[in-house]
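Take a look at this one chain, the form predicted on its own, written out in structure tokens.
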Amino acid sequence: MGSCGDRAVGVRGLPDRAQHARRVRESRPRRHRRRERHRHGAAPPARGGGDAARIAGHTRWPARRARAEHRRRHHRRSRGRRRARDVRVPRGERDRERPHALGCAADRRARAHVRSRPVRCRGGPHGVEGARVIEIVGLTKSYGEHRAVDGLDLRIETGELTVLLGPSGAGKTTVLRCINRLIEPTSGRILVDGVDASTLDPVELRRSMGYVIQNVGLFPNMTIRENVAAVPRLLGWDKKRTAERVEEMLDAVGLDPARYGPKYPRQLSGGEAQRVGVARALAADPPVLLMDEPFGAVDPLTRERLQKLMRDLQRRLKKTVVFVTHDIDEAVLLADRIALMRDGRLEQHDTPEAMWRRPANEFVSRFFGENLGLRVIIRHCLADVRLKPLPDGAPDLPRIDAGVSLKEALAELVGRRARALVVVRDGSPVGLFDFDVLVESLAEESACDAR
């Protein structure tokens, strides 16, 4: 051991502390020693060997310069790999349609550029853009020897709300999932506006149809606004159009966009979450809406409010809706037509009034029971029936609006213990409603068949 001033040095002329550090470094594996040299300022080993490698191994660079050179080389390599692996879309164009995200071959060939408007997948002669009529021809779905659906024939007209009704295991949900190809049928065809659904791209087919399920299915990591905007973003809508549509749909289902938009699904009640589910299904303005027992998991009061909301939305929007339920009251309230199923077969497809007056068989009659007539009156309002004329002078009787249902009018008549009610439209009396008017309206087939 020698000396260098007052400090002890090792045999190589280094201070003891530096010599200890060097011994620690040399005891590590070779790959770790190479990293230590870079960290302490040595130049990265030159490639190619010879004098260049020898010079690089003995040249001392400033640590800052060595780290900068290392970052520069690493960034260059990673940037090259990223460019070879994927093509990034500029931030300003991310909300436009990216053709390579679509399913058909014609649109994939357009991936070299980004278009300024959404590109639709043309899966058939007419595509799915104008889809309104759904026709099911000989649909069969088998699971082994069990037939969940057995030779079903059904036609759902434009703008019509058809309810698939029946006992558990009748095949209602299976039919619904075959329409948007979540389940592939064993045999038969489903025509969407005259085009066989099996020839359409399944992803584009599902995007053209709204879908609402009992458990809502909201994305828990997204806000309510982002949940409603999910499908429009997939379809390539621009930000302004998407934001306007989100505001419109939240307003339509009775939710304040400023209050509910920033919330997450866990912060909503069951009824509010179902409203968001309906808003999301309608956000992209699909011509077809599929609903699988959407109001089955909420309390009766919330369920009644959601049913009235759905009825009002359908009257305004006129979508082609397929609605699955096992609740007779819900089916009678919402349906334009009911498709009653049993064991995968169709028993009767008609309006609730026609099923009440002309049941197709004994099963239909027993399924609805004897009080179907009382259930039917909820579908009609006082403006649909023939009222008694007003007597001379102003009668001192309770008043009721002409827009309420016959069921509500009957409850009001019984609750007030009145012999009659004065029906008012726009503030002016138009006639009298009493038990005789109700009985005559139920007896007249034309009065209750016109909805």
Ligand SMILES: Nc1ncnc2c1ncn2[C@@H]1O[C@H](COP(=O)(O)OP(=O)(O)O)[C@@H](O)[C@H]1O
The other form holds:
Amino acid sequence: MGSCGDRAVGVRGLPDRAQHARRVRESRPRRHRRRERHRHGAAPPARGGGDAARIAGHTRWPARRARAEHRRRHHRRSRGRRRARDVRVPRGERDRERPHALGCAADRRARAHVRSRPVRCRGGPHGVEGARVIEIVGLTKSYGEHRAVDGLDLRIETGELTVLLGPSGAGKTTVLRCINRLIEPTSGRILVDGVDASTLDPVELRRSMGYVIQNVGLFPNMTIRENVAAVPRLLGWDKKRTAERVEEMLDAVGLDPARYGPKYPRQLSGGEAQRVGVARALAADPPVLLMDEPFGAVDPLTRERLQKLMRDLQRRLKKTVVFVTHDIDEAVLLADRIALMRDGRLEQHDTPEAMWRRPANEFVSRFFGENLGLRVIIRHCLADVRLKPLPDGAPDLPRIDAGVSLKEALAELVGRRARALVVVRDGSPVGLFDFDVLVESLAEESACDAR
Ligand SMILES: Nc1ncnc2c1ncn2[C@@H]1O[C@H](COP(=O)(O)OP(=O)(O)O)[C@@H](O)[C@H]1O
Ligand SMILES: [Mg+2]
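Counterpart to the form predicted on its own, namely the form predicted in complex with this ligand:
Now the full complex is given, and it begins with the chain already shown.
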């Protein structure tokens, strides 16, 4: 029988030369053997990016690489077995035989495939290019006995920003990852513009859905410009169009392309990196955007700026956005509709206003607490509320644009320690904003509620 580390096999004896080679190999220090094993057989170091890398279209690359790796191991194993009939083989040796020839070729083929293959999304009314509405029908995802998502029905409307809200562990991320098929449901269906997502090519599906996650997952070895250009390049856009789009997207997220384009992700702050993440997700102009706690890891001030950026972008772009968060303020600020989840189930799906006025159950009222009314009100635009008339003459008060939210107006009022603000539209004063306006707006909303 062989010693520990050797395969226990029937030995018919090795030819002299082979015995000598084996002795030489075994006499090498262990660290050399480990280094060789890594060089020849081990999986390559991760290129960074995780899910985002897969989403950005590198999906095929690591998947094929994994398959190649599997084949390589399998190949080695079966050869090992064949040889095992005749010889005693120390464990490390098998890894060094004909080192990863199969893996290398497969890797090369996979990379060439990604580079050369023009990605054609299925167009037309049922193709992913035209996808806008996402319908989730009876979605269940189980992990063993535990149901992370439990019979979820949810319709996410065209051009709306739907927030998946709920406590940690409610199943929000699981739903998002089922939508872009990073994970497959246990049962139920997801329809993308009426087409069952399980019948679509997952890579094409993902490329039609921008994806932003916490800590972004930018490719660390690519510049910011290359990061943002990743999906357009995979989609076969020409250089000029890609370059223009990269500039446009960096501008849109408030980063100067000349300054930030050549930098690497490690040279950015958390907030800047998150902006790049948004720019990258939007670069190929996908009709759907999936965002999983995208601003969860940045400081409160940066977070507020990013939320504002997101709100303004969405007003312009009108994507179908599914935005996961557990932050009520963020949800109320951004959402056209909120889908409130608990334990994998949907508690209520409605506009923030409707949830405030007509909470579906005790859990919903408790989850939002006392302040939902105020939260809902302050997301309104100054232009939407009944302002006080202007006094005669030009009042000596700070001015504020009618396009800002009540939240910003309130912050300005408090910050400036002013008794009122003059609201200006297109350069002309249109009314006064003060605390009374806010209180009356709240009262009016409550009256609507009573009606
Ligand atoms: N890969 C997994 N294996 C086992 N359990 C998981 C896995 N992913 C998620 N879960 C469980 O499913 C539940 C929902 O997870 P998740 O969707 O991440 O929640 P949320 O995003 O709302 O915080 C949690 O209880 C979590 O522990
Ligand atoms: Mg989550």
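Under this definition, the rigid core comprises the largest set of C-alpha atoms superposing within 1.5 Å between the forms. Note that the structure is predicted; figures quoted are calculated from it, not measured. Residue numbers count along the first chain shown, from 1.
Peer 1: So one rigid chunk twists against the other between the two forms - which of 380, 419, 268, 430 is right at the hinge?
Peer 2: That would be 380, the one at the hinge.
Peer 1: Quick one: degrees of rotation for the smaller rigid part between the two forms, relative to the bigger part?
Peer 2: Smaller part versus larger part, rotation angle: 16 degrees.
Peer 1: After aligning on the rigid core, report the distance the C-alpha of residue 435 travels between the two forms, in angstrom.
Peer 2: Rounded to one decimal, the shift is 4.3 Å.
Peer 1: Determine, in Å, the CA shift of residue 409 between the two forms after the rigid core is used for superposition.
Peer 2: Residue shift at the C-alpha: 3.3 Å.
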